[in-house]
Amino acid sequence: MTANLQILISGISLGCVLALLALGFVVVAKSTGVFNLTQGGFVVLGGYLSYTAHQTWGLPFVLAVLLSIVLVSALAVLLEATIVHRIATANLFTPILVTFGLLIIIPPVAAGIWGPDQKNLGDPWGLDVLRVGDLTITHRDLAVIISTLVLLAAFGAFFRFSRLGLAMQATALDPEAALAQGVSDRTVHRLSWGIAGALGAFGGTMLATTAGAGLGPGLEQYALLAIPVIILGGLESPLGAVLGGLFVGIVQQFAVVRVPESFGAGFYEVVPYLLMLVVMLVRPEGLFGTKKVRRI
């Protein structure tokens, strides 16, 4: 029982990061109609910029993370304004291919700047743990879970009460009607990319603090793990992204520990994609997505 609770806590921590990364995909897709694969690049840059700000420039960890979020968010807005917005309405495939191209470019550029070696982010938690009975919870997992709850609450308040948040919802529901009411689609698109960049930077930093993982090449692959999450939850559903992230994180952690070695050493890595395939066969729009109605 204790071992299963221990796995559950680790799964919730991983699921929180996946949920934030998936939210980045959902916010852009819902507001602009673009499936933004550059999210993986934002994860990489977020981790490395936090490292530079904390380890090289000597900023406190929290300030380093905030600076990383601001810088990656600004880069995301710049990419949307100079590249993606020009082809956003071209057709279905062009924006996907362009964002995929940006994803291919960013990690090698990061490796060229920071080198291929693993780096220690120097997070403030280290290997410290909180003991609750027989359970041990790392301070890093607690920080990830609490930070995610705070961010989700902030997002909920932003979309429900702020003018920009309401404008983004209006654009997502009916872009033409929102434009007629004076809502600028450019502002909404750039804001959604800025939010995606911020979520990617924070997620990348948290992933880089995982015990035994560190910061190094390949971090963008974790962002791609968010794709099964949004397929599972529904591409246009923020609630689905959060619940899907938690579900996939928990299932993958149980797969890491409980799946027999006879299935293969890396079987746990394909479990989220197996879940995605099953959901797509049964409910293509995702568990929380809106079913499309075709009028004949």
Given for the second form:
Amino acid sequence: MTANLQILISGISLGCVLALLALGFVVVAKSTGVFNLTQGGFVVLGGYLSYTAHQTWGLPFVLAVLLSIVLVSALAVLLEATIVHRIATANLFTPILVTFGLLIIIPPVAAGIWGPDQKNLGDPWGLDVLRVGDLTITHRDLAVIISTLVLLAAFGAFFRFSRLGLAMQATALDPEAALAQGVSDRTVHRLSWGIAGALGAFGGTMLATTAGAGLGPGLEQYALLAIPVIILGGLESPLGAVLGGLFVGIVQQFAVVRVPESFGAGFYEVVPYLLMLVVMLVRPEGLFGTKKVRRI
Amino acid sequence: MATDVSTPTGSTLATPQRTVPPLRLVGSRAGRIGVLVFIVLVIAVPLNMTSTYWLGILNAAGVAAIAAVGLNVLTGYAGQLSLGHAFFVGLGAFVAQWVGGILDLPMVLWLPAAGIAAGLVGAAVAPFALRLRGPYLMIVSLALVFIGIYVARNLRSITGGNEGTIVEARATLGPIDFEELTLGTLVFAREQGLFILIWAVLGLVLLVVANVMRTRGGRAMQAVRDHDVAAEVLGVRMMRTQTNAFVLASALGGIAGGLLAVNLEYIRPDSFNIDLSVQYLAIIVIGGLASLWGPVLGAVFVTLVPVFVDQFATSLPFMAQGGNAGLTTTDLSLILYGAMIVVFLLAEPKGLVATLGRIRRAVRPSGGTAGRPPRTTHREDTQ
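What would the structure be for the form predicted together with the partner chain, given that what you showed me was the form predicted alone?
To see the whole picture, the full complex is given below, headed by that same chain.
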């Protein structure tokens, strides 16, 4: 019982990170219609920039993460403004392929700058744990869960109450009507990329604090794990991204511990994809997605 | 070169109002000359090239081109983005090793087996993958690659697990062994024989794809790509058309995989990862989507990128040298692939094929129609 609860908590923590990563995809897909694969690159850059700001420049951890978020956000806005915006509405292919091209540039650049070794982010939690009865919860898990909740609340409030957030929702719903109401699609697109960059940077930093995994080449592979999450939740549903992330995180964590050896090496790595395939069979539009009505 | 396999021209003559050219494997005299030139080149190039290094590179490009022609059927002609092509190439490679190496059967069996196995798996996966549109197919195909690597790692008896396996399948056709080609007293290098094999298969694949795209099934693929609902209204069965494209693409990927295994002599599950899929996607985008020669041009171009990076690596300041931090050759190649995908999509969406066409027009402003033998078009029109 305690053991299961223990697994559940690490699962929730992993799920929170996945939810953050998935939200970055959803924000851009919802308001610009682009399936932005560059998100994986933002994750990598976020982790490494936090490292540089904290370990090399000696900033306090929180400030370092904030700086990394700002920098990655700025880069995301820059990419949108210079490259992606003019092909955002071209057709289905071009935006996916272009963001894909940008994605495969970033990890080797990061490997070139920061080298191929594992880095220690030097997060303030270290290996500290909180004991509740028989349960041990690492401070890192707690920090991830709490900061994700805070971020999600801020996220919700922004979309619900702020003028820009409402403008973004309007653009997502009907771009032309929003344009007619004086909402600038340029601002909305850039803002959504900025938000995606921020989420990616934060998610990447959190990924990099995982005990054992750490910051090194291949971080973008973890970002790809957010992709089955989006399918589970539905490409355009923020709530779906969060719940899908939690679901995948918990199931994967149980698979890590509970699946017998006979399933072969690395079974837990394909668990998110198997879950995704099952969901696609039953409900192709995702658990929380909406079925698209298409016009000729 | 008697390559007619279609209905005799008499049946087309019976319906004079038909404007469709008669169905032949090679449509025009220019095309037949082209086939002859290709055959001569496939034999002449390896015999006159003494550098096994460059022949090896051309062999790698030829294998990549076969796989890319397959992906081009799916992505270029049928309009479905896939990141899973490496899975089918890997499947073909391991099936080739199983049939040709472990079961010790000849190439006439293992090469088709690689294609058929990949095609069958493609047919089994297609109904799942094709339920969805847009980015979803790409995501499912991504799952294929991960699941494929997991399965391959755990099928130790065939794939050798993580460490991979030496390829024992032999490239022999009856008495001809392409890996130890001899002609009388002449003994050829392994690369020379494999060049003939690989580029001959590539030629056949191009001929098949060019012809499939002229049939009803092939035109249906392009109609679905351009507007699926409109195509369906016109009587194209979408599901079947897309499945056809998926199966053909997978089978070609499998054949490429079989040749890849023989060419490399050593394969391991991790080689068939997302990076390989990326390479194929880069090839068709850079070469030119939905064009016959685009994948071939793209394959040669993309295969040359790491070669040139290697050549200039020592003179670039930001490269890793000795123990220094810096870019590795693989890293720089990846960066160049990515940058080229972006640049080509923004500046030249139709790829290198369009660039070549532009150069030809600039050199010979009246080119195009003047260069073609007038008789071929004339004859089609009068029927």
